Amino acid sequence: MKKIIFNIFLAVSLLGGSLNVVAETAEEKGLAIAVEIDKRDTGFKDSTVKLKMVLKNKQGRSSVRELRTKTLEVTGDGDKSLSIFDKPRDVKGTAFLTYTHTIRPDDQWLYLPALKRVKRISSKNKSGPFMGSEFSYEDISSQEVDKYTYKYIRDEDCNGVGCFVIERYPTYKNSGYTRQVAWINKQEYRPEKIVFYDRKNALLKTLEYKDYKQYLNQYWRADIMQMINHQTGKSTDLSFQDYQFNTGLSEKNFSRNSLKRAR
């Protein structure tokens, strides 16, 4: 997840660990604030990961799925993942596999056991929800800057901290929101919140990250993710755990052919 959120390009210099954005309107600094983050969020290479997925209806009744992700860096596009379901037994053995791209739209593909084929996820479908979740097939790629274009909305306290409140509007075709309002930490430049906003700008979802970690003394992960729909009741959790960096995973790692190996 590089990555759950941005990049950015702007003038702007570190003064005493606090921001100083030379930017002269809400977009200009919107978008220092993007590049600030994903320039704290670039250099781990490579990272695995171990995920609890909880899925709850509105009435409560919930169901759990466990995962595993790994995650490349690449330098120059966005990164590519991996993820493998190995329960329930009827979910093991699923595999997705993506390339998230910096402007052109993302590539997904999704390996089911029971069929042993590859299925290609149309860039038309990126905002179906992911295995069932909360989490739409677009959430779950990795959150490039010039995916957006931004604006700094205000300072706003959140969960306790001083935030930047920024909106994001995606570039890409077919995206399932019209924009996205985030709390930044403006200390750690690692996002606290976000509010989605449907293809109508009818409040769709709010996406809540908790108890964070830093690991490498520089990337900080949260250990929960938890997304709510306002629309439906649902939400999902996401539990984190056993994080691992520099693991000396490559591009082979992250093939078509991967999907069918994947256990």
Contents of the next structure:
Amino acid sequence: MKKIIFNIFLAVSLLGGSLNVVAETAEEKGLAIAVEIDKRDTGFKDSTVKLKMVLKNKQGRSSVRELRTKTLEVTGDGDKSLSIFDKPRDVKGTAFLTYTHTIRPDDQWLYLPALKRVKRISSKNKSGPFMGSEFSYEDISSQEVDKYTYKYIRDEDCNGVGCFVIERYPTYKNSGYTRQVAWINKQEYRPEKIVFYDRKNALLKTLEYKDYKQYLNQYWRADIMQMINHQTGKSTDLSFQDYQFNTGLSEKNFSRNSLKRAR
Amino acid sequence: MLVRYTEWILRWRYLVVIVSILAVMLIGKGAADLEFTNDYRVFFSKENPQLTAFENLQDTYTKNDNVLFVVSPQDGKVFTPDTLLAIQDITEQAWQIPFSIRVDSVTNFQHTYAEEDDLIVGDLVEEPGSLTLEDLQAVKVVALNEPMLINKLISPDAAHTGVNVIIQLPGVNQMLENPQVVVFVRQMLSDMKQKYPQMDIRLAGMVMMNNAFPEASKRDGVTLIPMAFLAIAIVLFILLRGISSTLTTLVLVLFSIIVGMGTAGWLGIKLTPPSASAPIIILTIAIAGAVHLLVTMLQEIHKGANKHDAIVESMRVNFMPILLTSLTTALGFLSLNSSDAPPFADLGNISTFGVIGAFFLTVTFLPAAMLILPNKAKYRVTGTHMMADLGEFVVRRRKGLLLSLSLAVVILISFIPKNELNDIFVNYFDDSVEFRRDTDFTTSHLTGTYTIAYSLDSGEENAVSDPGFLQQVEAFSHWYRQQPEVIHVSSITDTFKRLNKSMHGDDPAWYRLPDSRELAAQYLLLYEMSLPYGLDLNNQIDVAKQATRINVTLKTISSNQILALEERAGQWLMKNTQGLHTEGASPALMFAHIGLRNIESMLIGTTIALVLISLVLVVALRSFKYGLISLIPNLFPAAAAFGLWGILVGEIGLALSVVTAMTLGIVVDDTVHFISKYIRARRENNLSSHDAVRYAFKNVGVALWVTSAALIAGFMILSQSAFELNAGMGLMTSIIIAIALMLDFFMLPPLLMKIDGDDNR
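Given the form predicted alone above, I would also like to look at the protein as it appears in the form predicted together with the partner chain.
Shown next: the complete complex, the earlier chain at its head.
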């Protein structure tokens, strides 16, 4: 909490004080960008979306997964989210509840309808693949400012618009990455592309955000996220449908007990 | 015409020598681009069905290339805080190895257990330093009872353990990628040895094997090639007794090698241990023409001719036989192109370039240089008298020789079926290679290098969780575990059983496959979500969750045994499963098939070479009869040698499958030289068959004896190679050449005399 307040303070002072000739370090500028991204994405309260994942291997064989995700914005800590799996059929009804935290490990529960039990997943590991895809859990969980440290690299054109190129370094010890390079749209402060480097700092994956749409006149969401693993030749396309914001969800919908009722 | 040609060469001798040197230098420039390959897959053609099957399997799951650190604490105990700390350290460091995508060890094994309603998934060993004796014992029990670990990453006596690193080489430039891994891994090894002196650490795995290829080639290059040069120099000097003729021949040989290797470089051929042995082969073959030319020249001088005339006469009588023998030798080598193993095709082509180069140099550079250089030796060829005596002996004992040798050959041939096909790729390297020693150690103490992988396909998306399918997979793994050749089987069913147990409060009664598809699928989902970076299930389950990979680790067994095992497994699948029948794939299977595949492909090549060589002989000797007779001493040596091999060794493989075609072109040379002299004596001098044999012995006997001795010496040196394929090829070729010489001396002449009768024409 303290750190966030400090960060916001820092960011505000940096942004507000951009007229000042105080030399801004690359780290400060990187952080300021991250804070601004976070700021612009604040206030949507809750959202729901349908999600389709298409997994492909090197030979081009593919497989589809479908799920719905509800998210509750939490101020002062990471967001809460509940995912309900629809496809494949044999995991239909499986529900996954996450309380994202900024510094300590996230809390995760899974409801298994076949076992009719809620199981808490106690694992420090958030870097494994999500449903066998090229997205790891850490790639798709709520992106909190404090999960990384930052460094501004340069300005660069991406897809015809001006972008900041920043590097971010996971603060999470068991992360699968040494660093990520992100291209941030200068106007809308949204990521256009992220390149992931593995533990030995070798190129691992590229994530591209496509077909951005704006909701509630403020919040940008990409309809398509494409992840390519350069080392294995596998890829995963995520496509989102039916974004709804501010639907009146509350803490109640994100409790352990709500898991069993989730449909 | 030949006389005019030689006169021309001798007149322009300085120009000829200079142009030769320049041409060789130009071609030799290509050798700068030569590289040693470091990929065992080069032994397989692109169309090889076993290679294709293996590549498909790897594309469906993950690559199988690996580096295995084998750790043996000197106190014989893996489960101590110190050793576990070191294992954890190596595991951690191993993620830094270039192109590593996965690291498995006993410390990072993803252990699952229940705690009330929590499923806990985590490293089996978290903080080794803080483990009590009880904790250590508990960890040991888990590890030794875990089917994924036992006999794979931990030995049953808990004295040896492994850290396995999966390497995914991008394959953009394997020449750079594999060495990059090896350099890093070796640095890591030496750091670790220093840091943990209480442990022995060894390196195994396919990456290390890839690396052993160039290392073996380079070793051979440094030790064997100089040795071969020395041997040839000694043979030449004893025979020719002249420094300048010996030196000129050595230079000619060197030039031939440069031409062969240079052309290979220009064509972008990559060197493998077999093709890297080309210099030794060129070296021993290239001297033949020169020896024949020089011996005749020296004999002419001894008869009283001056050097100029002696060279002209020698060229006159030798040019055609040299052209002919070069042609047949080249045909033999070119037939290696039918081999299914590209390294042998390369060897054949490089040798062909060398042989062609040697021919041109022998008829240009050699006579020119001989006239320029002073030659103060006593012009007398060693052994001429002995050869005359030998000829006499053969004429006298012709009947007995023909009979006894025919009998001996037939007896030897009857032993050919005693040979068994065997290609154990680990044994391609001898004990002097570190990879072999470390791999042998690994096999006898921890786990095997031989594997077979199966992709069992349920035929329906997501059906990998289907209980019916899982039961069949389980039964197959169970069957495999019972086979005596098997060390370890990894199967996803073990993970399902473990999860089922953990989800039921770790009750051992639940250590069984989940009985509903939904339950299994949901376990899998839960488990996958709990796995850390790199330790996912992609190596065991395909993206569509439709098929799963079973990995079987074997003892080091013979090709026949592995093929028989795979056959048994196939039959088991056919009989006991519905539609799960599939063939196994692995490097071990690829190598098990390669000997037979190669023999089949070489049969065609050998036949074509045989027909072409026979045609050349018939045309060149201008006699159908002599052309056919010459086949006997050409075909019998290889057949007899394989019979002898059956008695002495009994195992043949990839390397020996190319020997027949290769030696065919070489052994035919002696026959050509002998018969052409015999025919010359009959046609030009009108001698009786007996006198013609005496003439041939006197005129060509020494050269035959010497060139054969040089060939045998050269190939015997090759048989000292650290690389078994070269060693076997060298030894076999030596035997064939020795038998061929014997037949040329003792069987061919009696045969000629028998067919021609002993009357004067």
